[in-house]
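This document opens with one chain alone, in structure tokens, the form predicted alone.
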Amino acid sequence: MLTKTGRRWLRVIHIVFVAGLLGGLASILIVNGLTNLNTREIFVANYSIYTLFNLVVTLAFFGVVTTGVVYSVFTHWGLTKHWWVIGKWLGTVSLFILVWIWLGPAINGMVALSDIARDSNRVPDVYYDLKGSLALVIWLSLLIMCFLIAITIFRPWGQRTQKYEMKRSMVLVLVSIAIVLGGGLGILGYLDLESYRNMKISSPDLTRISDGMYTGTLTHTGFEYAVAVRVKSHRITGVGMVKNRESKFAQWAEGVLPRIVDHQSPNVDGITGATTTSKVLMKAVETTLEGAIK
């Protein structure tokens, strides 16, 4: 049990994650509301609230269920004695699906949409969509969380009448198996999605291609994407998909692929929010150029 230094030190700590989460997901909610924006403002903008998403709302997030779960095993509330104990788990995974399902793709979308647009004169339609769901889901995020200090601080309904409660060695061996097999996936998956992110684009010397239509293909976590690249008096004059996943994410990621025109090289920025696709897209235009090389 918690010593009521470590009680105190522990709820401080808890009350930061809180605030951060808000403060998070109200400037966020800010940002979204701006107007008036021509589309490189509004590619800011949704870069602000990619990041804002990224290194505050998920630390905050996580460090506020951290908080709770250590709170709850290590003081005399437990997990399932009270119910407004369980009200607040509840809320907390009810919170935890809002925000990544439906708020972090809303993002990653919004974000990959105004990168693509922010060289014309016209977003998508689609992506007004995607703004008008994300102040949706921050005001029911925003909601809920309310409703967890609501009954945070008034503790309703009193205790749950039970003839068992988890033990508290039994949450620490759930938890601990948990965190290191949720940590050690999370952190495979993100050395393989950096692997991807960090390659190099080499720039083919266009001079040693001869006229024509050439195919390409890479291929990334079990799928094969296919290209072909028409180059024309040493020029690459078009680039094209043959094949790609069925996704969202993958088919913005193909707002590369004129950029890969302009530059007259597949080393060019990648789709914000759809940066891995975009990096095997352009690896597939290199190595379909490099393979047409006499």
Ligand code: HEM
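Nothing here was measured: the structure is a model prediction, and the numbers come from that model. Residue numbers count along the first chain shown, from 1. Throughout, rigid core stands for the largest set of C-alpha atoms superposing within 1.5 Å between the two forms. Compared with the form predicted together with ligand HEM:
- Core-superposed comparison between the two forms: the CA of D119 exceeds or equals a 2 Å shift.
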Given for the second form:
Amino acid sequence: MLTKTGRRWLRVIHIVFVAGLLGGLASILIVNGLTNLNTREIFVANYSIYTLFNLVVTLAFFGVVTTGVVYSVFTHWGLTKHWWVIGKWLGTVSLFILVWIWLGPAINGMVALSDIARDSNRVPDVYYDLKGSLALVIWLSLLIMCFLIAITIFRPWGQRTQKYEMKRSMVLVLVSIAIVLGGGLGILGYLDLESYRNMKISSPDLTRISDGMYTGTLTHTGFEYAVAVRVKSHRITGVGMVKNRESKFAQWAEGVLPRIVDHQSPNVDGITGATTTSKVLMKAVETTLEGAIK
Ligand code: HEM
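And the form predicted together with ligand HEM, for comparison with the form predicted alone?
Expanding to the full complex; the earlier chain stays at the top.
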């Protein structure tokens, strides 16, 4: 069990992470509320939201849950002894669903769509749908957080009369398994994404490619992406998808295709929020052109 000083430090760290989560979500709400922006400013605003989410909100939430686990395992508050602590766990799970199942992908979508809009100078309607519901989800999250702070201060509903409290050793084992599994899968997924994000893309020598329509494929995580590239007078005059994943990320990543034609090279900036799939499509075009070289 934690000493009195230990509990005080835990409370400091817990409150700092809670403040980070509150501040991160409130900042996203404010930046999301900005209006009358041109397409470049819209992208910058969304890139800030994307960074706030991935850095501040993600780390703060991880910190809140970790200190919550320490509270439940190493202090007298326990896991299921008090109704308000149970309430906090349920509240934290609903926050997780709102923030990770909904808010994260929506923020990814908005930064990707605003990145593509920089080229086309036109922001699609789906972007404004996401923008509107993003504000709603953040208000709901902030409301849940205020409720959790209130039940921490007032500690309503008293102590649970219970016949059984999970042994601390059992809680520790379960928590450790969750951390090892979650952490392990997270690291594997991250390393895979990083391997693609850092993939080098070269610029094939177009002077050695004769006129024609060339098709090529690239397999990533078991899916075979297929592209078609049209070359005329040693210039890329068109790039299109023959086979792409149904996922939103894959659709957003197609934003790199017009950039490849503009830059006459597959080595272009990927679409923010869909970086990995952007790289896969760029590599598929590079491979196709390399294969066409006589
Ligand atoms: C992950 C689940 C969580 C658990 C198990 C948990 C548990 C606790 C416990 C036991 C305390 C100390 C109470 C005391 O000693 O006075 C505490 C303090 C606090 N918690 Fe949490 N918490 C969790 C998540 C959260 C979340 C998500 C928020 C914010 C929305 C939050 C906000 C606070 C605040 C503001 C305090 C300080 C209250 C004070 O200093 O009086 N907690 N929490």
